[in-house]
Every structure is written in structure tokens, then in C-alpha cells.
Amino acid sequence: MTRSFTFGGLPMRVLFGHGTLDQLSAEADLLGMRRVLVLSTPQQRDQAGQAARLLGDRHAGNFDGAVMHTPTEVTERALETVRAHAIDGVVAIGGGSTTGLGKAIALHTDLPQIVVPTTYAGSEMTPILGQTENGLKTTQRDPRILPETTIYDVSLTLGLPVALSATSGLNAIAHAVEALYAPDANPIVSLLSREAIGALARALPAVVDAPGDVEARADALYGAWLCGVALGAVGMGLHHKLCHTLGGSFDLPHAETHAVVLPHALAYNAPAAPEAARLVADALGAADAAAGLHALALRLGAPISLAALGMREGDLDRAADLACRAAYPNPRTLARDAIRALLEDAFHGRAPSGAPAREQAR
């Protein structure tokens, strides 16, 4: 018998397929964007540029620091461009980064968003929105964060190389794999992860082997996409939070440091988490979840080590103190003494702890 739960399907639209953006002008003028501010990194200003040109004399303006964890000090600027443009909406065409900054815009001021992801962040489809200032990151959820549409298209990933695509891809499948164990999870969010993984685990390898192959480049956009959709429907647990800690504390590279993390913190909560552990190894046809998760990232050619992505040694004990700080929903109690030995692990570079020493795909 299905158990009692709440869902709470979010306000958005989404737009999937090949040439999507091309229908940006449209979807600008069903917000009634007038004045439009186009966001991205300095590295993908072409894209920007091509969003630029789609909105026609709706383009007011661009924007093109959007860098990752989200400065505080850098919406600050963002915001001065929107006043002195009198933007009536944002564009936010890349990934996390991107998408980060219209979120932190659209809560101090409410404007309408648009968001088209060129990697496979997911985080388009949340409420939530990350923030690093004073070198803490910190998290909030809030109506006004959600974008109300996004535009998926394939074409846009076909460039992106194959290491961002595998961590990338790695960051997606966290956010699947902890609404699986989140303490709010229900079946539909279940079913959207259990898909979502699946779909990511069969593609990634694909797109590592042969990046042009857009039938893979869709499958893992589509993975991606309900792995976003995950994300916003339930909480999340320590595997995010811990990367967040690495992240704005200690400034490691966003994905990568997902990619790392995710095999040791599934290990961690797996034996609080036994049916959850036992959909993700399913989803990635693998005999345990978090050796599976291990090889998947080897597999892919991802990091995975907080050694290699520029961590040090030294600050594992603060890492752990910081994860510990505060209380949040998590299946396992949390325990300094074992964050800081998840930690080592990780840092090292070794098998997750608790998992078979090798793991092979079914």
C-alpha cells in the first residue's frame, strides 16, 4: 500500500528539444519582458550574444560576470546594471553560475527569469539559490528564486566539453540520489530520480566516448532536467551540504566537488538509507550504490579526489567542524569523527568506505 505524502508540483514552464531558443522572443513577450538583462560568464559571451540578438530591441543590456557560488558582491553589481537599465526581466543563458545570479536578482527585486542551461546543473528547476558571502555559503528557498521558464536545447550542450560534461552530469545525479533519501521524498519524486539516474548513468559514458552524439546529449539533458525537478521538490541532506562548505568556504570548483563528494556521502547514509541505496545501484545497474557511483565517476574520467581539485590537507578539520555546525535533515546522524573520516576519503581519493573495493557495472 502507498504510504501517505504531500507533493507540491512548482509553477514552470519548460520548453525541451533541438532549436528551442529560437523561440526565446516568444517566451520573453509571454512574461511581458520589455527590457531585458542577458547574464552569463566572461567564457560565454557568444552565447549571450546570440541571445541577445534573438530578443531583438527587447535587449537591454548584458551581463557577463556571473562567477561560481554566487558573490554576494556580485549581485550587487548585477543589481546596479538592472536599475541603470530599467531591466524588466533576465535571460540567464549557461550553467550554475548563470543561473545562480538571476536567482539572487529575482529575490531582491522579483523580476521574471528566463533560463537556458548549457550544462546539466539542474538547479533551473529549484527555488533555491546558494549565496557565498563573508566566505560562508548559505541557502534559501523562496517563491521568487524559481525561474518561471526555462528553454532546453540540446544544440547548446553539443559543445561543452567532455570533463564539464562528466561533472556536471555527477552533480546532477546528487541532486537525484539525496531526494531518494530525503526526509520529504515521496513516490513521484522517487520515480522523476530513479529515471533521472538512469538516464544520466546510460548517457554520460555516450557523450565521453563521442560528444557530437546528440541522442546522448539529449538523454542527458532530459536526466538532468528531472534531476533539477527533484531537487525542488524535497530537501536535501548532507552530501549538498558538505559541498557548499567545500565550495564557499574553501572555493573548490562546484561540480567537480560534487562529483568527488557524492560516492562518500551515499556510503555514509546508505545504511540509514537501505532502499533508497538500493534504487540508485538499480538505476546504475550496479551491485552497491555508492561503489557504483565511484566507478561511474572513474568511468567518466571525473575527478575524484579533493586533493586534485586543490584542497588541502590541513583544512579537513575545519571542513568538518563547519558540515557539523548546524542541524539539517539527513537519514544518518551526523557525526563530526565520521564527516572528518568521509573527508579523508574523499580528499585521497579512495573507494568509498563501507563499499566493495571494486566495483563493476551489470
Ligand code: NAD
Second form
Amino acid sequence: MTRSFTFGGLPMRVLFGHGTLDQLSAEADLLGMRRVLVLSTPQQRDQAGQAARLLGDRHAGNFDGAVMHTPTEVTERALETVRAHAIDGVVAIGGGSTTGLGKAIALHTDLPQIVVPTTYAGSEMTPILGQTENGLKTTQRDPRILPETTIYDVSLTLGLPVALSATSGLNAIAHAVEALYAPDANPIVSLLSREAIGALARALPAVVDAPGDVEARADALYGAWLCGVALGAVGMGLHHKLCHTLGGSFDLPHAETHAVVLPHALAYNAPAAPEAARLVADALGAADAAAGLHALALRLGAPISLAALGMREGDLDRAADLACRAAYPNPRTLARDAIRALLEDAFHGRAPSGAPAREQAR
Ligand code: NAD
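Show the other one: the form predicted together with this ligand, since we just had the form predicted alone.
Zooming out: every chain and molecule, the one shown earlier first.
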């Protein structure tokens, strides 16, 4: 069959390395930033302070109230600070929650953003913003949301706690897995997805064993970058829909939920996307993709059951209903009973159905 695809590259500037944060003020100058607001969570005030010092007299204020899922009331408070200090650019230093706040500010103001990611979530590479208002999470895509510049500094990830390193890394792998069977998949995104899964599958066990291993951290961050590009480039399917539902309606934690659901979502889709499953298995060095992902989660000590994340068994029916409510592209048709069975497997932390029970992690 003749190949046919569409590829649209997103405009972004990326710096990658060790100690790259030192280039922050030069990057701010390139974007014409003179009065910069530095964003962080309360837990990452120290790293925000480091960014503020590097910005020198370009630094005009800090906002350290970023929280998970970008609640609109937090964005409103940050926007007040933007107005009060005549801010003309934002620097977001942290994980997906802090990046999300920067994106929300940019959506309202079109201010330029520099993101300094310290997890593997990948949000910095996408024009997508998820926000919550009155407990309801909505997602939108807009060119204003895409950060102008991302500075990946491996040294800032050395202190990422082991548990979050594992789940955030699996969250990243989920982007690349779904990119391989996306309806708008294309050769460039497939190449980088395959590369990303391999890099993370090699790096994460080493990170968990020795969190200060700079080479392993660099490989993990490199893989996470590519996963973020894949997430921003093509549409996601069942896995992201399930995680969105579980996070938004049952308040389950983001990265952990991705870690638990991924092997099950892939086991569900693999029969309808055999080439993608083969590429994932190949990248993992496993005989079966879903079993390989399950084995990787076990090797990393990541949670493997929704029960462990606080999900209640009585909510599985509603979760299955919500996940099947709206139609969206997915390689395998959404069958409510099969999705319910998938969630049940994930709830109990079973090996993914249809996958060989045992697969050796490398
Ligand atoms: P997070 O940003 O909420 O970070 C979790 C905690 O870890 C925070 O307290 C944070 O301060 C801390 N932390 C982060 N990096 C650290 C480091 N290096 N050292 C020590 N502590 C550190 O978690 P996350 O998983 O990165 O992001 C989750 C959020 O990102 C969710 O709201 C999710 O919806 C969003 N997200 C959005 C996209 C998108 O494209 N829109 C993509 C991925 C994730």
C-alpha cells in the first residue's frame, strides 16, 4: 500500500544538557522578556529562587501556587500577579502542574513562556492545556499554549524522588505508545516514539537503582522530551482517555494512574494495532508489549493497581461508562464490557489480559 500521511512540526526551541539553566537570562533576552514572573509549586521554591537569581534584573516576581490539574481559580490569582507587576514573560520551573499554569497564563495573555521541566510529563512540548473548573476537567488545544522555549537541565532532575521518577517515566512512555497507533501517526513521530520508549526503558531501571546517575537521568530526560513531542504531534487514544477519566472524575493521581493503566490499555489495543505493539515490544526488548510494560512497572517498583491509588471497586462501572460515553479514535472499537474487564484487571493489579503472564524485565 502506498504510504500516505500528514506531518506538521510545531515551532519550538529546545536546549538540552547539564547546567543549561545557566542560559536562562540569554533565552529570556531572545524572547524580549524584561519583567519575568517565575512559576513553581510550593515544593520547588528553591529551584524557582535559582531561576530568579539567574534572571537578575529581569526578575519581577514569583508565584509559587501551582497545583495539579490547573484549577482556574489558581490561574486567576496568578493573572492578578501578572497584571500587578506588568509581567511580559513567564518562566515555569517544575513538572506538568507548573507548566500547566504557565500555559494557562499564556492562553489568557499570549505572553512568551520558557519552561524548565523537572519531571518526565512532557507537557512542555504540547499546545494542549487541561484545566479544572468546579471539579470538571476540560482540555483545549491552541497555538498560544505552546511554550516558546524549553530548557532541559539534567541537573534539576537528579532530586526527582524515585517513586515519581518511575511513574512519570511510565507516563512519558504512554505518550509514545499511543503515538504509534494514533489515527494521524506519521513516520517521524513513529521513529522518535520507538527511540523514546527504548531510551526510557533502559534509563528508568538505572535511575531507580541510582537516582543520582547523571547519564541515566540524561537518557530518561531525553526520552521524555521525545515522548512529549509525540504527545503534541498526534492524537491520543484509549489509554489517555481512561487516565483523564480516572484523574478527573475519581481524583486519582496523574502519573501513577498512567503507570497502572498503560499495560492494560495496550493489551486491549494490541490485537487491532499489531505493528505498534511489535515496535513497543522491540523497544522494550520484550516478547510481548503489554507484558513487557507490566514487567517494567514491577521492576521500577511503580504501583500496579488502581486499588493502591485509592480507587473504589464500586466506581468501576461508572468509570467504564464515562470512558465509553463519547466516541474518539482508537484502534480497537470501544466495547463497554471489555473496558470494564480492563479496569477490573487494573484495579486488582493483575497481569494484563491476553498477555503472557510472565515477561522478564531487562
Ligand atoms: P507535578 O508537576 O504535579 O509534580 C508532582 C510533585 O513533584 C510536585 O510537588 C512538584 O513540585 C514535585 N517535583 C517536580 N519535579 C521535581 C524535582 N525534580 N525534584 C523534586 N520535586 C519535584 O507532576 P507531573 O506528573 O509532572 O504533572 C502532572 C500534571 O501535568 C497533570 O495536571 C497533568 O494533567 C499535566 N500534564 C499535561 C500535559 C499536557 O500536554 N497538557 C502533559 C502531561 C501532563
